[in-house]
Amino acid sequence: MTALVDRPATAANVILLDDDRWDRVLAATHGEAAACYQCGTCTATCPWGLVAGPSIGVRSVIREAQLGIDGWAEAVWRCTTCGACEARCPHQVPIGEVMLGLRGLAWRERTAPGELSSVLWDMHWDGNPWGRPPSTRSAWAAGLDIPRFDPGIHTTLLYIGCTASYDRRAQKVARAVVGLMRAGGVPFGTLGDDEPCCGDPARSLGNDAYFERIAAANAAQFKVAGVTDIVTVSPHCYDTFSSHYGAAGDQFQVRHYSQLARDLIAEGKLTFSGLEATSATFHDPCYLARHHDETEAPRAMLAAIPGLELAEMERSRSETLCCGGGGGRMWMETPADERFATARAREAAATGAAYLVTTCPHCISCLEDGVSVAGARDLKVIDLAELAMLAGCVSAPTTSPEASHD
């Protein structure tokens, strides 16, 4: 590109073109900005055609960053980090990561949003982007009398996460995979009010350096603890802890719940009594299908469970359609006439099925609100795990303490 940024302006509309602020985007995206070749296919694919407004259109957002076009930052902070432009892009490009690290450059610029200072303080002061008490973090469990978690007596360590630890509703989800646990056998315990945030947060947001600082200093912490397996309520907190980590992330291995349930199950681990004949539909969470195309191990659980029949939606596994809570967008408004899972609980209705069933307290929050807008009154959003404990865990024997209780 030829820098004319000596060149006098003749017209008020004339934009100079500046080789420096091209560097800065390529830094800020790792580069990887470079391989859109503006081709609009993800704007094409970008769930928001499906409600209120315009897609998010990637390639405009790349050349006014180039270009330094007042206001062309706007654009970075609507975007979910779904994925689905990501499977259909020829070239490949991790649009999700090229949008994150915009937001990076964004923060650097202060152009960023105001209110999302305030998540970022409440993760340094309060240790969880909901700004609660660190003190209250293990409050979940009240009466479960779950262990600290030890390598001579435990396997796993229970990663709750900061939603599950401090929203109501997802709290229930934490107490579930509990009782899943204990059913299985699995010898866990928990960090207690000690489990750091994971840095999901942060990172959705566009903070990399904080995120990193964050991520390193929970390895350690996890080094320390003799943490080499670890299972997460929360898809996000997989995400991170599986993907995020580099190299420190080696020193343990990580699954989401549905996939140790899954192995369970598969090892006679794990059964259920069953449910009086009922169906339910599966929300496939963005940061399960897509991320880590995982959409087997939620529905073998789900075909464990007798008299459940599963109907599924139109948009499923590696097709579904976003819930509207990733990428950080669970610290920002969205309008209620933009939000996806309204869009989501109206082909969770027509299926017909009394569940809508998902495996992500993100998802269980937007599509609640999604169910209530859309006005589906016969069908009940449930996490997985708590849909599990409603059939009737069945343990296998055991010698472990730890999973003897109810």
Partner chain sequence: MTGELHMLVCLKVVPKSEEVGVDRATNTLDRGNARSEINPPDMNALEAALALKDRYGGRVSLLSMGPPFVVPMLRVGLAMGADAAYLLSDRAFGGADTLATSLTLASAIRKIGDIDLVLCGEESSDGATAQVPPGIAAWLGIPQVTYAMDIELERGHILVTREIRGGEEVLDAPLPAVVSVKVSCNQPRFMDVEGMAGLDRDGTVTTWTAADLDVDVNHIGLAGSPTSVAGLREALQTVGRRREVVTGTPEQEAHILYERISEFVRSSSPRTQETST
Given for the second form:
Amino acid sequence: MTALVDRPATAANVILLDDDRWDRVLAATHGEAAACYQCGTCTATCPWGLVAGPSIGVRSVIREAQLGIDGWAEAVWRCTTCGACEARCPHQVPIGEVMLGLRGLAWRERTAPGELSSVLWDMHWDGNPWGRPPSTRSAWAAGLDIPRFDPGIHTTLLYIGCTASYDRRAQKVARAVVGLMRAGGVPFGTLGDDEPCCGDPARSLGNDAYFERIAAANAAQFKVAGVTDIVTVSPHCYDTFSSHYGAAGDQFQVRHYSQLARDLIAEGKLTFSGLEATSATFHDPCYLARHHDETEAPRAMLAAIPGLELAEMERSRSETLCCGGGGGRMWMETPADERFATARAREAAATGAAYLVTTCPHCISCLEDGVSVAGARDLKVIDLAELAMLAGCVSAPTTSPEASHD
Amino acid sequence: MTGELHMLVCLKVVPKSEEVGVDRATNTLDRGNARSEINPPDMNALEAALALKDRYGGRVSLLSMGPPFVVPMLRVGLAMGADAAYLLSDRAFGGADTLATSLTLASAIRKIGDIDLVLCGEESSDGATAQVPPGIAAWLGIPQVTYAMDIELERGHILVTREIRGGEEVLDAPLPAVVSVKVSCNQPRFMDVEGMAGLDRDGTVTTWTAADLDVDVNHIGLAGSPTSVAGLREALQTVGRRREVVTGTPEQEAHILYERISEFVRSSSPRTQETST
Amino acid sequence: MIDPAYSPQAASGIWVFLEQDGNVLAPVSLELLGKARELSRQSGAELTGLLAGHNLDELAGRAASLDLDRVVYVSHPLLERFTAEAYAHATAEVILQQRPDIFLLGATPYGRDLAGRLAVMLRTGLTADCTDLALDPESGLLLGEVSGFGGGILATIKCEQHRPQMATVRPGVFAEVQSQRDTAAPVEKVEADVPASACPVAVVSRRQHAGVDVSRAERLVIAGAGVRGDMGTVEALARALDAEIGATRVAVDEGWAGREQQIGQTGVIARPKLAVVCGASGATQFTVGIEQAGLVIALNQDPEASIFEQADLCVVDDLFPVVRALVAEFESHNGGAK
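The structure above corresponds to the form predicted on its own; please provide the structure of the form predicted together with the partner chain.
Every component of the complex follows; first up is the chain already shown.
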């Protein structure tokens, strides 16, 4: 497909500014790039600098966004929205949002990579970005006998999300979260096959217009269902519901399950019998640690497990290294030598820990791949909820021996 | 071709394959709660039309046959950038085989008029006959090109790269013509940002009944279909495989596979002289 | 109902379209002849092969030694290259004259292209892409088995009043005709009347792919979703086994393999002696494509994957280390199976 972009005629060292385009770029990025004074810390912080292949010239992209000129092209699609640059930016430029805004402009101008359309079509036809049948959305829960959410009985909606619903590996995480919530005595239900996609893939691929439609439809569905308290399996769904549903999001409270577990532990409703002396290192998901400043809830859970020693990696908490799966990168191919997760797996292996613990389905997927590529065979990637079940916080959920890791 | 290029895309709304079964009591298709989608190759046909419109200008009309619930699907096509949509909806159209279906669609195409290029998906995911596009062409008495991978426009002709057995060929056809498009030959664009607003708008799809078409009601629908279904069943799973589980370390597993493959190759008949190297 | 071109009473004989390209018969035509002979034995009908083209006397002669009762050869210069319009025009003419009861074509691109147009010209029914054919024991009607909904549903279709009963048949579902006649069958050459106006489409160029036809491969390594785009590993195994590479629909949709490599109900039905299936879940629409394979080996990490119900040897493990070790083993045995 040909681009409809009017490219400014350029001669050597001459850049022609196009007012009309400038206006469009400004609108798409809400003028957020303006505060940048081009120090370049962002480019230096970007994890793309750690791997083979071209890095993202973050500073240049922001400059181009300020001036309304082209040049960013595919660079904006590589951003994982990990937020590492924003954390260091002296002028608090919301760089990730600028990147998403530029993606949004690409959708409007029909220059977005064609294959990403298929992700949005899968969401449209199937209600999930994996193109799986909506009629099998709750198949992960087979044998668990989870009730349909009923506001008269349940305080909390457990929102599973698309990846934990359909991905075989992440399904085990969903089952473990169910075990955790049952142990804590939380009255909860799910929406079964009617659970909608939260809209994160549309938002993180930059199609804000489509995301707004999804968010409006979901908010209406939750309202009808009487949902006021949501617990999510994935930090991405947590972020989407809590930060991007606008006023509609005010009708419900949202927590990531690690936050719920922390509260249950503090209230004495959740304890662990413990593990035989072992060690773990914790990988902070970007969408908890950096986007929501939540680094302690998962650690409170780890600290409550007798016999478990935590060996921190150098890059931890708000300094965490992105797994590579955010910003819609789960739906784009990354060559093996350009995956952050490989570097991350090596860092985790260097701690000597037996477990690489994290608490995000995308991180699990990327890190397992990273461990495999890095050849770190002794390192077991595990979700926090799965580890909690292993540590015997309760008996495992009814019929599922594989709800804990195998 | 006179004036601007007018393309018409035939869209079929089909139940999602994996959600359809056979009702064992009545031995009929159970579409029960099956969700619907636009037949995937038809989306490729629409993308091909919109790409031609991007390059050469003109307009794109959509045509479908089905119940009223098809209307929102046609709005999806409009949101992608099509200019008009027509739905043929009448009980009299129901139960049609490919002969009656292609006649009905051809009659509507005649009524819309001044169509330069009719685009269809190569086949539908429910019936998988691939016979409707050639059928439309035959009823209209115009050329057909099937299994198109790429379409170029040149002075009132189309140059179409099409798939053939073991290769491809380029055909030159005068307009008007019917072209069927290979599935996955392009990436259907997502709905336009502005177009999505139209998803909720009424009155964007023109609905016609059999009475609106110049066609003999005995030649359409079930009545006009020479073929009929004699029986229906769900595909059976194969039985009789050994299902022997190989276990061990990867190296041990590989070794067992090696032994078994070598044994199998030795015992099965030797390959002929020409094919062995 | 539209009036039939001719009535069932006026119709007789089973005809098979002998698709040819460059003086060579398409394999599916030989498969059809084998099946059609079986049907003709049941009904006692005469079996005719219909050949269309130009300068094909020599091929018509060779066709006459196949297991059929006669060959009708329709000849015209405008039939030198296949175009649906000219072929439909010429074959409609001879069909209306000779009135076959059944007319079978291969469901190849050319076969489907011709059949769809021809059926409308003859105002008859067409059963498309059949995976089996039979005669109804009572009525003698042709019953075509077709699959729909991605292969999940099988339907049997008949055509009661209109003739010829037309069907296209998927390549690979029947075995090729093996027997030959001792003496050549009669060849009837028909000089067709094809006006230039019946031939509006021109073939500008043609190109054959270098690739191999996976429906005919003796050994196949098949890539499923689980290979996650790592075709290098699959290719290494294929080299070690001297095998061709096939793929599931997911792998093809992902762009890891070409559409012509797709195995399954919506792709190619393969009958290899050996199939090594890497990382496929075992969706029914795929497994029907390897039903006829000799030895099926499946590798998948997921012990619950339904592919294991369709395999002789099941490896529940990460496929990559196993495949790499297997390749190494073949290499250390100097090419092993070759």
